[in-house]
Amino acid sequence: MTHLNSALHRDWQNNGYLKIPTFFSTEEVKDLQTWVSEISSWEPTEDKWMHHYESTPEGARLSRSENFVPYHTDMKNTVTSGKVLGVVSELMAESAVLYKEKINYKYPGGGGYVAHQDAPAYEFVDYHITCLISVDSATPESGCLYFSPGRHKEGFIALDEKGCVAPETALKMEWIAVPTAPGDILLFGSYIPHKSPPNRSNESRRIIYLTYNAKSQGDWRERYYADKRQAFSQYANDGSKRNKQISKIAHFQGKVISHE
């Protein structure tokens, strides 16, 4: 099944990202919202799903959940088969496989993310595509994504010691806000610079991020999470500030209070 016409393929090549409105129906959105709420209610574990918490004006809130696909059948079926996998595979021009998954909650007062590219954080594949599913509305006020169109063609851009785009370079870049409504998807590749501000609204901004690599490059999902757990265990014991990150790059601007 073909999901994209020639104009959308052209936009993808030129900009490095692609928004597809109403990719999910109203009923499908209701299911996604229910599943995200279910996952957010799970008690923390040491060896299954991963929850990350941040300090907000309303107290400790979830900032991110990861590694939930093996433990939620409906979510697994939605993100490892069907139209999401189909549209990503179409952009890759070959079959794709899930590399990692996360929910970023960004409740009111939740932290934003500085300008960065995803490639430095995902070490086991050369290239990946992320499919963002908007569970809630994402606006400039609630912290939607901003992209620097066309800059994906340049490879790594001014990486600093945090693994992000150097602030002085980011200030000179063009940034385009890309709001999304529930059911919209937003696709972007490894090298497109992006960022998002904190949530300054009174509404939640829950978003599912699904990252895929070409099947020909192998299935790295279990290796990715094993490596991340090992790295975060090291961060907790090495006296550095890296245990205040929620990724192997230091792009998150919120105040992390625990990883469980």
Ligand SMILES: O=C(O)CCC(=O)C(=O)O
Second form
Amino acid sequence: MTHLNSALHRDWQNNGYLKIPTFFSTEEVKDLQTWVSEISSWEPTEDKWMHHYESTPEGARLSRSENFVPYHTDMKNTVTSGKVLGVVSELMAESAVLYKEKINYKYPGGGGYVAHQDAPAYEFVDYHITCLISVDSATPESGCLYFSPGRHKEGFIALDEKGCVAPETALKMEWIAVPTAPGDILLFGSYIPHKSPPNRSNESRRIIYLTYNAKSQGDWRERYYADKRQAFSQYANDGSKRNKQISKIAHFQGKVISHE
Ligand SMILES: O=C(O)CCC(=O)C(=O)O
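Switching forms now, from the form predicted on its own to the form predicted together with the named molecule, please provide the structure.
Following is the full complex, with the preceding chain placed first.
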């Protein structure tokens, strides 16, 4: 089954990202919202899912949860089979496999992300496609994503010591806001530069990010999380400033409190 016509394939090639409105029905969005709430209420654990907390004007709030797919059957079915896997595989022009997954909550006052490409943080495989699912609406005020169209064709762009696009280069780039409504998806490759502002609204802006690689390149998901856990336990013990990151790159602008 194909999900995209030739005009959408052309947009993908030209821009490096593609929004598909109402990919999920109202009923499916309700389920996704319920599952995200369930995952966000799970107690912290040392060896399963990971929760990251940030300081907001309303106190400590979750900024991110990840590695939840093995522990949530409905979420697992939705992201490892069916139409999400189908549309990502279509863009890859081959079968895709899940590389990692996360929920970025961005509650009111939650931090934004400086301009970056994902590729420096996504090791082991050199190309990925992420499917963003808008669980809440995301607007410029609540912290939607901004992309620099067409700049996915240039490899790494002005990679700085934080693993991000150097600020002076980012300032000169063109940025397009891509707001999303609940049920919309937004697909983007790991070389497209993107960024997002903090949430200056009073509404939550929860988004699910599902990242895939070509199946022919292998299944790296467990290795990715084992490596991330190991890296973060090292940052915690070496007094490193990297403990204030939520990724191996320092793109997050919120005030990180803890990783659990
Ligand atoms: O959720 C956001 O606002 C942006 C997230 C992002 O770019 C990332 O997690 O790499």
